[in-house]
Structures are given as structure tokens and as C-alpha cells.
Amino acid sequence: MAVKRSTILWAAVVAAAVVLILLWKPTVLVYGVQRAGLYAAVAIPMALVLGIVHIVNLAHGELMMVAAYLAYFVANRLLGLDPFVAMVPVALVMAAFGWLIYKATIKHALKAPELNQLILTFGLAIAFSQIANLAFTSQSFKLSLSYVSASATIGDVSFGVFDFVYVAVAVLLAVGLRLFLQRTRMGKAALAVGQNPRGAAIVGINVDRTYGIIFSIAVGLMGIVGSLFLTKQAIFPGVGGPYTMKSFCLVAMAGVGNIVGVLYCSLALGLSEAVINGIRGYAGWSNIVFFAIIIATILVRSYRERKR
């Protein structure tokens, strides 16, 4: 009955909230849930990685910065696709790449004491953004593509669509993960290693091929996230650190291995920005919110074990 109780009262909080934000200003509600869309997006894969092969891994927006560039490449120098045709190659390459990080670094950690896997992610993302500034410079890059402007108009308020492509992602990930993990004889197995890595060795499950899958499917839907990300926003050596801080931020929320906890806990920090953007003169405090929002989710926590 706790449950139901708890459930309830987050829910008429959550009516509340929204009811308040349409009655103050509908846009920031649109914009709320398309930003909160792209924050589940790329921090979903961080959440299995975590989840499984129980790594922070630093150089996570790196690596959609990485795979940001190769699809820039595919689709404006290479091939010409389009980015949604692009993201497929660049998934597939990008997966490749993460089975490689996985056996030249992230094995080598995994029985390492948790700073020593720190310091090596962090390394990674050091090393993937300063060879990304060798190649490209700092210049950004931004491909021009006419269907990201369209727009849609309710009444008097008109607003952005394209970014609900961001949302789309996101449910689709975090549904298709749950169904990879729990009807697939690979995401049964993913499962065990990542509760009992032991007792899954003990039972004949290839342990570490699981961790590399896990983390190769991790990189290559970031791919996928990275590509998507090329359609709107502009790329630049630089632009990963803030979406692996997020990320962490939100996988600390919803707790490990929680990835349908991902997407509600985007939600509140998307809306949370938007709130504050949608307050004049206080725009540039939206970069912050994350900060506090793990702030609390540490304290709360904390308070809770102490009473337990």
C-alpha cells in the first residue's frame, strides 16, 4: 500500500507541475520534453554499461562526439546520406570501435579499484576530444538540413517539432533494451553476469565475451544517439563532456541498471531546465540544474539509509 501511496502522490505531483507549466507558459512544457528526450537518449546506453559491466565510463560523450563526426563525414564528404540513413553505417563502425576499447582498455580495469577505472574512462575522453581537436581544429561543424526547422502551431503557440524525434529515440531504446534483456538468451545472459558474474562463470557463460557485447552495443547506439545529435546541433571537440556529466547525473537518479528510471528522471531534469529558461533573466542558471538535482538525489538517499 506504501507503494501505491508513494506512486500516487508522484504522480498528482507531476499532474500538478504540468497543469502549472501550461497555464504559465505551454512552450516550456513542448521544449521541456523534447531536451528530456535527448538527455534519456544519451544517457540510456551509459545506464547498460553501468548496469552490466558496472563501469562509470568518463568518455561517454565523447564517444557520441566521436560518432558525431563520422557521421558528418559519411553524410556531407563520404557517401552524402542523409544523417537517418548515416546513422546506420556509423552504429555498425561505432560498435566495432567499442569492441575494440572494451578488449585494449576497459578489460584490463574491470577488477581494478574503482578510482583506477575512473581515471582510465577519464583518460580515454581526454585522449578522444584532444584527437579530435588535432584533426578538426575547434571549428564547429553543423550540416544545414531543412526538415529540422519544421514547426507546428497549437492555437496561439507555436513550436519546434523535430526534437520529439529525440523522445521517439529514447522510448524505443529504453523499450528495446528491456526486451533485448529480458527475452533474448544474450540479454538473459547479460543479466546473470551483471547480478553474479561469478555464479554466471560457475554456470558456463562466457563472462567477459558478455561484458565486450554489452559495451560494443553500449558504443554502438551511440552511434545511433551520436548521428541523431548531427541533425540539429553543431559538433565540436568539445561538446561530449557536458552530456557525460548528465548522463552520470541521471543514472545516479534512477539508480543502476534502472534504464525505464532513466527516461522519468530526464523528464524532471528537462522540465527543470526548461522552468528556468522560460524565467527571463535567469537563463544561464539551466546549466546548473543537474548539479543540484544529484545533489539532493545524494542526500536523500543518504538520509534513507541512515534511518534503515
The other form holds:
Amino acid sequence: MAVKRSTILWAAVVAAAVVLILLWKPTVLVYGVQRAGLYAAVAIPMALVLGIVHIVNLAHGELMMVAAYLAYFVANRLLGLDPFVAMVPVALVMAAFGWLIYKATIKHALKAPELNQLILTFGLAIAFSQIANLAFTSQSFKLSLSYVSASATIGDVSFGVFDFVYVAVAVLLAVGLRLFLQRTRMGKAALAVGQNPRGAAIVGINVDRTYGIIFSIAVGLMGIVGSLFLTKQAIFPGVGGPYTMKSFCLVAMAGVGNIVGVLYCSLALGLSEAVINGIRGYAGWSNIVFFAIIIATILVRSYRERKR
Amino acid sequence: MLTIRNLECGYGRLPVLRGVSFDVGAESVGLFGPNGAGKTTLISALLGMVRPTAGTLELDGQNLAALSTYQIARAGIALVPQERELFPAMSVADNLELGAAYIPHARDMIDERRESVLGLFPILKERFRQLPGTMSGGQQRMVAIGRALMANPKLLILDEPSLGLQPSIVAEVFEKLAQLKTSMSILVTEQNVRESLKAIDRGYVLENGRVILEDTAEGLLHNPHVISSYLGI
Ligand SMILES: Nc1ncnc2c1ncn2[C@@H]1O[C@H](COP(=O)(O)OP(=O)(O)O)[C@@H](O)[C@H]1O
Ligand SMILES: [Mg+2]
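Next, report the structure of the form predicted in complex with the partner chain; the form predicted on its own has already been given.
Everything in the complex follows now, all chains and molecules, and the chain you saw is the first one.
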């Protein structure tokens, strides 16, 4: 396969940035990659839903929040499970919940104009965070796990290593979903549905069931992500909101259906956020930079497409 | 085999089909009519994509109106849609394979089906790894026909296969259909009556949502209405 010149150019830019960061502050590189892992792990299930079901799920981060509460109360408090164990039952329960949400709501909005779908999932997001607020109040909950503060030292630089879990999960999700979509019967059907639902129906694929399964898989994966999120972060009803927004931006930046692209975009954003955070006195700018990069990417892309 | 009785169908309150009846047996049948006559609507009803408001649709005694599109496909009806509806990001090879992969009676004979499709349209062999978007309209039409044939259908339906194709390709497509009609039932809608008469045994003329004429290919060729409205003599 021929490698595009722009790909080489981008790789060179990223490599140069990485070298510069390494020379400047090696820990920034570590934290940037870890942050990228978290962003990608959260965003990938959203990319799956957008790519196949063609719906922007504005309740995406809130589903992570629900999963985190589930992991906290049922698995941790009630059954005494560590989040790493809890993520299995939580994922299964979330997958079932996802199926239910699909059948009860999303399915009926798919034929409606896109605006209705946005309003529907936006409504779900508000409902989830309000219900969490009523049930658990706005007080935050946090686990204190000793393993999350594990650290490593290379030369005279030491840094936390636990967050590499997010990187591993993000890569596993991207690779796993790719294999699922390209190798399995169900996955190939999902790809076909994502590309042309009418075409898929006339070759004998049950489009409605495929949508349901993909949505359910995505919400199930949020069960895993939510459990991992709980290991280190404090959870409260509004904790998911910013992740909905950031995931949406990442997915938009990567382009519809491009799951591996989400990894690269997360890396770019994670690194730039870490760099900003690394400059003394400028930490507050990291969100602004995040969105500035997104806006710039989308503008550049629309400009390029217009020229074609 | 396919029996349609008093079919009525429309969009919202707009009636499009106003009581259409016809049959397709072990034969090749044409359905002719001008733009907007309701040909695509009729096919959509057959495939469960629009729901009839009255009448019956049966394939070998099975009520199609109760089934979803994917179930109708699995029951043995393969469609070559007017808009082709290919999978744009998949190669010709994958598009063909998808034609059979989810059809129970075709799933286990993908290799044989592919052989026969590539035998019928050798050009697809050269384009095997290409994306449909990189091919001409005629070649894309062949991919769509090939994909439908992969399903080993009892009934092959083609909705205006000649649309947008240059005359030499149109002739080629109907030649291929003429070869196919010995092994399956065919229903083809067309405005291009002259070319398609080579590939059909019988035909119906649909105008304003009603069948106004039914005859053999030979009969249609000599019918004054067909001659003045469709053969342009
Ligand atoms: N999706 C639709 N919504 C509303 N009206 C439609 C739709 N599709 C077709 N029609 C109308 O139904 C009539 C028949 O269209 P169609 O079945 O496509 O005819 P044909 O295939 O014979 O050209 C036309 O008047 C057309 O405008
Ligand atoms: Mg039509």
C-alpha cells in the first residue's frame, strides 16, 4: 500500500513534537499519552454508534456516569468487587440497558429528522444526570485504591503509571472493534448497515436488530470504561457531561466511522493539553486549546473538501 | 409464484397504486410505464419498504405484506434497485459476497455463485478489488445485478436497469437477462420497452397507478398504444 505524502508529513510533525517535549519535560509526554488514552477509550464507543447507527448520542458521557455509579454501589459497596472485576457484570448490565434504550427510544427516532435524534439523546442525558442527582445527591464518591498511585522512575524522572490502563483499553477497543467489524458475521453486517441500510436490508440483513446490537455493545463498553473511570476519579451526577462533549469533538475530528482515527486525534489533543498544563500558570487554558484545535481541524477539513 | 391482487399503496394521503393485480410465474415479466407511474412504488411494496393500504402480495402462498425487507430477501426475492444501493466503501468482491452471506439458501454456495456471476460479467473480474465509486455507471449496475444473483433468488427484480446507461451497455444488460431467464423468474420495470422486449416473455403497462394493458412480448410490440407511447414510431 502506498503511504500518502501527507501521512509522512504528519508523522514527522508528531515525531518532532514528541522529541521536543521529551527534551523539555519528559513527564508531559507520559501524561499526554495517558490523557489521550482516557479520551480515546471514552470516545471510541461513540464513534462506533455514529459510524453504524448514524446517531450522535448526546447521552454518551452520562452513560459512563451511570456505569460508574453502578460499579460503585452495586459492585463495590454491595458485593465488594474491585472495579477491575466489577467491570464484567457492569458491562453486561449496561449492554442490557443499552438494548432497552434502543428498543424504547432510539429505534423510534431513527426515521425522524436528525434534530429529533439530538433532542432525544440530549433529553436522555438530562434524565440520567437528574435521576443520579435524586438518587445519590450531588455529593461525589471516590474509591481509594492503593494501586492507582503506582509509579515508575526512569533515570531521574518519576511518574504515575496507572493511567496507562486507559491507553491499553483504548488500543484494545480500537483493535478489537476493527477485528469484530472485519472478521465476524455480525460485524460485517454492521459495516454494511453503516454504509447503506437500504442495501443491507435487501441482501437479507436485519437492520433494526443490527442497530440494537451495536448500540448495546457500545453501551456495554461504556460499562467497562465507567468502571475504570471509577478507579481514580471522583464521580458525581454531572461528571459525564464534559466527556460527551469531548468525545463528540474527537469523533467529529476523526471523521464518521473512523475508529482508529479517534486514537490519533486523542493523541494529538492529549499531548497538546499536557503541554499547556506543563507551562506554569497556563493550566487553565487546556480546555480552550482542546476546542481551538478541534475547530481548526474541522475548518481545515471543510475548506479542503470545498476545494475538491 | 408471485401473485399480486388489488394492491393499493401511497405516500401519506397521496395514492400511487390504485388496485394493481398481476402475476409472475416461471417466466420473465416486464412492467412498463412512464416516469412517476408507480413502478418503483410497486417494487418497494413487494420488498416491504412501503406498506400497502389494501390488497395482497404473495410469494408461493406466503404473505409478503407481513414480512420485513430482510425476511423477504431471505424468502427468495433479490432486488436490483433503481439507485443500485451498493456498499460504497467495500470492494466489488465484498459487495458480491454480501449478496449471499445473509441468505440461508445461498450462504453455503458463495464460491459457486461468484464463479457464475463473474462468468456472466467478466469485467467484474478485472474490477474485483475496486470500490464501486471508481467504476462507470454500467459497471456499477453489473455489480448490483451480480450482488442480487449471489443470493440465488427464486425471483430477480430489476428496477429500471437501463436508467442512465449508454445504449451499447443497455443491450448487453438485456442480453444477460435473456440468458438468466431459464434459471429464475424475472420481473423488470422499464421505460425502455424496445430493448427489454428481447428479455421478457410477457409485459404489463402501468399508467396512473393502474395496469392498463397486459400482453405477450410479441403482442406488446404490435400494440398501437405501446407503439405510440413507448416505441416512439
Ligand atoms: N418517497 C416518496 N414520498 C412521496 N411521494 C413519492 C415517494 N416516492 C415516489 N413518490 C411519488 O409516487 C409516484 C410514483 O413514483 P415512482 O413509484 O417512483 O414511479 P416510477 O418508478 O414509475 O417512476 C410519483 O408521483 C412520485 O412523485
Ligand atoms: Mg422508478
